[in-house]
Amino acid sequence: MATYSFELYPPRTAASELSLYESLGELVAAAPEFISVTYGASGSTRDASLGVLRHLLTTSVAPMAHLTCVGWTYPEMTRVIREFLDAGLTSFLALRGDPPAGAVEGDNFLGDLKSAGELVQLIHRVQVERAPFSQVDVPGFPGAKRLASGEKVTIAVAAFPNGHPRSRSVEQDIDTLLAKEAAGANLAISQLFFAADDYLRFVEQARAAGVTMRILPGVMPILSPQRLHRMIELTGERMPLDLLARLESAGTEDAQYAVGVEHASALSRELLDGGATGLHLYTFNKHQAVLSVLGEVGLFTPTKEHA
């Protein structure tokens, strides 16, 4: 059975916080594999992100904390990682991060950590230093314990089916993904794309190159032309002209919503039929569209509200 997971971002206002926690309850009830929470560059959403993550720790769903390299020194990032680990978090998405607004190539916006691979290594190092050993029962000897390696962490990284904006080639992207796995990453989550073949081709090339970790496809229901333009601006992906035309001709918000859910559902079916082991759904802090998509592909039985 394929898995599914969700991504959301921390609230920035009291009204958005109320809306988020209403949707979060529905997302948790859907029993995903995990829910990831974004984290602003240089800790700009630190308290809000940690608040959502702490809330998830009280539920049955595993939280995944985003971390980026942008703006951090080694001591600062070490303190943040330890704070998250001490809070009970054992799952992370390690990202290089995007330059701040106005930065140009060559600016030293990253801080001490220069790549997601270095961040992966640092997370593992902090965890080993924090909890190098655990005690486990010895079978057949009641009360006896033996030492074992400490609790391991799950560290996900980003993958780019259509290439990172600063990459020279697909080969470079795959080499980078291999380096992240060698550094200790054990899961990859893909950047946004609009055609299943983009993801399936990338996975095939990555496997041929030696990447063994799971590569989850990132799927986003696009519910308006404005959101589509914004996503293209942020990711540098090619504009899906057919989807744009359908959204623009849909007219009402309800019709645009239906187009977006239909497109994401069709894409998800192709991905699963092509061998994807799960879906990672970008929620925009709303539950209805992503749960409708999961219902359309048979991974979840939505209520009337989600239909």
Ligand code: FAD
Given for the second form:
Amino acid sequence: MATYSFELYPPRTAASELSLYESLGELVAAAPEFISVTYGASGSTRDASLGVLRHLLTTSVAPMAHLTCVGWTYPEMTRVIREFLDAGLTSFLALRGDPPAGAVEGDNFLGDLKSAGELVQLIHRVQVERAPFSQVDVPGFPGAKRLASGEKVTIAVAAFPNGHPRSRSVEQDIDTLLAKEAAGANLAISQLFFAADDYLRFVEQARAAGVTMRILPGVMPILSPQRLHRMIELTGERMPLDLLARLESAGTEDAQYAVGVEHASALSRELLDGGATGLHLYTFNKHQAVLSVLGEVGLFTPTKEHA
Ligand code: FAD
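Let's compare: the form predicted alone is above, so bring in the form predicted together with the ligand.
Below: every chain and molecule of the assembly, starting with the one above.
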């Protein structure tokens, strides 16, 4: 059975926090493989991200913490990783992060870690250094403790089926992915894309080059033309003109919602038929659309409220 997982971002206002926690309950109840929580480049959302992650640790769903390394020194990044491990997190999405707005090529904006691969290595190193000192209860022997034997961490990384906007070729993106796996990554999650073939071709090329870790396709139901424009701006993907035309000609918000869910469902179906072993759904902190998509592809049975 294919897996599914969700991405959230930390709330920025009290009102958005309230609505996130309403949706979070529904997302948790859908029993995904994990829920990942984004992290502002330069650590701008550290406390808010940790707040959502700590909440997730109290639920039955495994949280995954995005971490970015752009702009930090080794000691600073080590401290952040330790703080997340101390909070109980064992699953990370290691990202380089985008340079600050206005940074120019050649500026020393990157900090000590120059790529996501270096962050993967640092997370492993910090975890290994920390692990020998942790102790766990021995079941059946109250008060007895034993040393925890090297907890396993999941370290996911980003993959770009249509190329990272700054990379020179798909080969460079595949080499980067291979390097991230060699550094210790054990899962990849893709940037969004609009045609199943973009992902399926990329996975084929990655496998041929020697990438063995799972590569989950990132799927986002796009529910308005405004959001589509914004996502194109953020990701540098090519505008899917057919989807744009359908969203623009849908007269009402409800009709646009239906177009977005239908598009994401058709894409997800093609991905699963093409061999994808799971779906990573970008939720925009709302549960209805992603649960409807999962319902459409038969991975989840939504209640009336989700339909
Ligand atoms: P890397 O793996 O180090 O590099 C990625 C690719 O870019 C490689 O192909 C590399 O060769 C190429 N490249 C990078 N820089 C250059 C350059 N200067 N010249 C030429 N080629 C270059 N960002 C956040 O801030 N917070 C998040 O929570 C977040 N979550 C994300 C989740 C997913 C699933 C994805 C796909 C992206 C996310 N991002 C997030 C965006 C990410 O930080 C940016 O795409 C960033 O620019 C690259 O990060 P990376 O980890 O892919 O870097």
